[in-house]
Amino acid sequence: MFEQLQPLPTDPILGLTRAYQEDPNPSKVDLGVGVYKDEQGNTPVLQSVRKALEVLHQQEMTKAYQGMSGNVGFNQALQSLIFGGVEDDRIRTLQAPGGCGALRLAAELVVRSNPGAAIWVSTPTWANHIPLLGNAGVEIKEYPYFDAATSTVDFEAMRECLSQVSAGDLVLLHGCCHNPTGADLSDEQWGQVANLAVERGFVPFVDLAYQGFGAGIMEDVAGLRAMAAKVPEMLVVSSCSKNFGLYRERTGALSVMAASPSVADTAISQLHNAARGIYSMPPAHGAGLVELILTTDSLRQMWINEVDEMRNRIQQLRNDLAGALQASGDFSFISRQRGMFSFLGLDEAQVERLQKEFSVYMVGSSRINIAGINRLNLDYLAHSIAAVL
């Protein structure tokens, strides 16, 4: 049977990681993989997570299944972190295996709710959005988002396109720290998109993967919360991979805001059924850690301080890189963008030269992970980029 299969190409980022690992150059720089790294190039375990691990070890009394909703305390704490402390009986939250699992569940819900609906994604968007959503059978459409000439959001083109979106379709928005461009909507622009959603009848679908890495934990959901106050329906996918450093724990959630509490209950029942047919039960460990951190005052403050530290380090690296490249052109946009990613604006030939001649690894679009930079490789990176411009 399997002899009929044809080999598929390696995922570009995974292939990049393998090439980096095999490169003997001691000056090599990895700007491809999208994980946070510290000054030593490590992806650390947060101290708040270490403390929560100690508590969880003492408190955990069973390894029985959690149920298809997952950890109820985690769901409530994460929902409050996203939407605020105001109770809204139209919102239900379900734990999922990472943000990826939550995205796939959301797509399954869309197919069951409105099989003819399309999901509109930004151009560009995170590469895995399209297979995660499209493989569920949802039609994927694109709206313009990024102006490469100015390295900013092309909001006029975006607004013009969204003003034509059909009622019942969904529009995928990056909650903050747009991946891969780093160019975010302003609070005012969030308000305009919310008004369009009400006017046109499309459903906002927010992917919140980097809360705290943009302007701050609360600041990064200001637009989302303003939108939730206006629209009747909304989907929010959240991930704890970045801001809690729980990449390998696959800890995420899907929040559904419906027009009424009864409709929200129905949606959750459908999600339970969909989850049962895909993975059945979500893993417990990461969600237990997040619940402890968000519901324990001392751990929550420790976590907030750590997120602030990571965000401030990323912003300083942005400023430093923009300054180091000043003689090579105007890269000031790097300082104005947010989160871990930016486009450098290089063409594929220049990206290839960086890899072959300087062992600097980034994806072909010239998207870089800012957190892959440190004080030891910054000057070498700036010199390498200057050499290929």
Contents of the next structure:
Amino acid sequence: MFEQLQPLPTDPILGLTRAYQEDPNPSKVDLGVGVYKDEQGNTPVLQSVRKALEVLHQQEMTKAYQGMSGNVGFNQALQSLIFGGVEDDRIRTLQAPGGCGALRLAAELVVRSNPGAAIWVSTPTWANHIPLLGNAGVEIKEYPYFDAATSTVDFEAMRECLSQVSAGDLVLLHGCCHNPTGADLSDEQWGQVANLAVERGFVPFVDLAYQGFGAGIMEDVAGLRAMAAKVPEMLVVSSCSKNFGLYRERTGALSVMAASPSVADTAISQLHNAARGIYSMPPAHGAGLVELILTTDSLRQMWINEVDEMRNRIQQLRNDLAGALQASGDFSFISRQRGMFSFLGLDEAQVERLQKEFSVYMVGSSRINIAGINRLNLDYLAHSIAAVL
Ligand code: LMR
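Next, report the structure of the form predicted together with (2S)-2-hydroxybutanedioic acid; the form predicted on its own has already been given.
In what comes next, the whole complex appears, and the chain from above leads the way.
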């Protein structure tokens, strides 16, 4: 029966890693998949994670199944990292297999709660949002977000569109470090979107994949927390891939804020049922490490320092790249944007030339992973970009 299948092209983001690995050019530069890299081009295991691994190794007494919500200590610790002091008796957090698993669970919940609801995503958004959410059967609609001319958020257009969204629809917002543009909402704009959510009755749905990589661990959730204090209902998906460097451990969570504690409990029972029907329960290892780090003072402080270091390095690279490209045009927006990604504003032919002629790898939209830059490849990269401009 499988001969009926048609081959599909490789994933536009994940497929880049293979192409890069197979390229024999010693000057090759990988700005593709969004993983943090250090100055040597490695994606290290964080020291706080190494220490937590030792403790977990000593303390873990069983590999028996966890409960349906996964690791409850992890859920509590992550919920408080995200929501802080916000009134939380209406919020429940459920561990999921990575941010991707949590996004999919959220979409399953939407279909069960309100089958007619659409999820509005920014133009552009992370390429995988559309299949992850849409394959659950939810209609995806788009709101304008990025102004390529100024490399900033076109907030007027966004607000105009969101003020037409129907009650019961969901609006997907990137908590910080917008992927792929690097252009974030200001705290004031978060406030305006929260007001619109209350007025229109749409449900904010926040994807928080980079907490700590923008302005700081607490700063990056300021908009989300202000919103949670205003709106009756909200969904938040969080990932520990980037800020804990736990990419392959698939560690994430879905938080549901409902109108009352009992409705939140009902939503969680539906999520248990949805998860049981897809993957049964989430993997334990990464969540066990995160729980240990967030609940042990010394490990938590070590982790905060490591996140600060990763963020500061990315910001420094942003400034360096903007400086190195000065002669080729105004790229100063790169230093004003946040997180791992920015759009260079190149067309597809230019991106293709960069890959074919210079072995510089980036997503077709000209999204670059800033963390792939280092002192050794910066000049070569700037020279290559200048050559295709
Ligand atoms: C990215 O956007 O590059 C990362 O989130 C990795 C992925 O799964 O696409």
